[in-house]
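Quick heads-up: it's one chain on its own, the form predicted on its own, in structure tokens.
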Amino acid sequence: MTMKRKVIITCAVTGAIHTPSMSPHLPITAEEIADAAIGAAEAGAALVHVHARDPKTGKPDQSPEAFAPFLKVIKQRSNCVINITTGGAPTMSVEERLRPCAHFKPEVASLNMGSMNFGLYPMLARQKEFKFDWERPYLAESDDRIFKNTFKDIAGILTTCAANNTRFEIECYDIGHLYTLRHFADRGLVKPPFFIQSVFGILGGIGPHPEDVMHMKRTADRLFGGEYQWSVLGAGRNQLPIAAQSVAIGGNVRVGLEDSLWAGAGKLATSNAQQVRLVRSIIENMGLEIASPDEARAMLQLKGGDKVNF
């Protein structure tokens, strides 16, 4: 009897794109982030991708001290794989962004594969009022902001994290980023299996059209053959359509309030777990099964949750 393919669900629970005024359901405090991650895992996410925020203002905070309270709680209450960002926020230096991963030595760290324009300013069209002073300029000034990820930056993150046997959720926002990954693989700085997270629908990166998704997949197949696991995230309303396309052509999926605040047209998601349940339904209705955390660890060849520094 043929075994069903296992699909890895990643949930990115808060991120650094959306601001607190956009949704009352966006996790802000350490307790909210921990509860969101655990709820997502209970709903079926094998990996949870985490950022930290200032608990009073909701502003992105990349200090290890901001991560420590919720990392320990998630680990105590769940077997999920905890994936710590090295992306932080586009306003941060690479040194600041790397600090939590260098300190906590997680099983997985995210890693952006190139510098890019990262336009958040169109969100101002639908958000007229803000609770905190930092929110409006954070969005508005993104029309003149570069999200810096140079070859030197990427090499530094790869070297620092690989020394701790941390593997990577390799975030590719455009076709050129796949070639950058191939470059670092050829240099021996990152080794297979590669966990490639293709990102669709961010202004400055590749678009969300089905042909864009197929172009990413075909290019990754040509560059990496059988040495990678492919996953996708669609920004905003693109989240579930792109997830469904990925599942249909052999890929994995990422959901979460970092990537989209929605659970249908004009309907705010009330939790990360809700989005996980929605994508899980798509996967299971296609006759497939979700991967457990330990199955995901085996697929991605991770070091295990007992070998982290939290």
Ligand code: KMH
Given for the second form:
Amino acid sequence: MTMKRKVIITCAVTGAIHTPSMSPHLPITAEEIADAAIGAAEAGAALVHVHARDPKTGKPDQSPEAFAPFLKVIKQRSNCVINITTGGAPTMSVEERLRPCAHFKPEVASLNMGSMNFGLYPMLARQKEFKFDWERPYLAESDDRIFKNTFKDIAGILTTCAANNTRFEIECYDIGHLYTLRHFADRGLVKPPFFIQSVFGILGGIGPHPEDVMHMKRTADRLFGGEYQWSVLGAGRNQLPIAAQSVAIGGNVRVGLEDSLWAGAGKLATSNAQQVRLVRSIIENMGLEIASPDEARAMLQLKGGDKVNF
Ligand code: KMH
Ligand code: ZN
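If the one shown is the form predicted on its own, what is the structure of the form predicted in complex with this ligand?
Starting with the chain above, the whole complex follows.
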């Protein structure tokens, strides 16, 4: 009898793309981030991908002190895999971005596979009023900002985190990023099974067309054969259509308010858990089951939630 495959849901609960004025439901404080992550896990997310924010202004904050209060609470109240960002925000230095993962030694860290433009400024067209001074320039100045991930930066993140047996959510925003992963695998700096998070629809990366998704999958199949787990995230309104395509062709999915504020056309999602429920119903209505956190740990060969430093 063939085993039915299980689908891993990752939920990225707050991120650094959206700003507080865009949605009252975007988690900002440590308590809100913890509640959002736990709610997402209860709804079916096996992994939660976390960033931190300044509780007063909502600005992305990559200090380990900003992560500590919610990491502990999530761990106490849920068995989900906690994935800490090394992307932080494109305004931060790579050294700053690496600090939380170097300190907390999580099961999974995100890893961005190339330097790129990361255009947030089109969101200014729909957002006219801002509560905090930092928000408008953060979006506007993204037309002249590089999200820096050089070969040296990637090697530094890989070696620091691998020494802690942290594995990676390998974020690939374009086909070239898959070749960069192949390069690091050939150098022995990253080991299979690779957890490839293909990102579609960021301005500066590959687009969200179904042909783009197929091209990414075909290329990953050719470069990594059976040595990878594939997941997708579609930015904004592309979230669910791209998730559905991924599930149909053998992949896993990522949802969450980090990448999309929406739960249907023009309808703000009221929580991260709502988006998890939406994608879970697609998976289950397609006749598949979701992976539990421990099943995801086995699929991704993670070290275990008791081997982290928080
Ligand atoms: N929001 C994603 C498109 C990271 O945290 O390392 C980018 C991201 C980067 O998740
Ligand atoms: Zn992120």
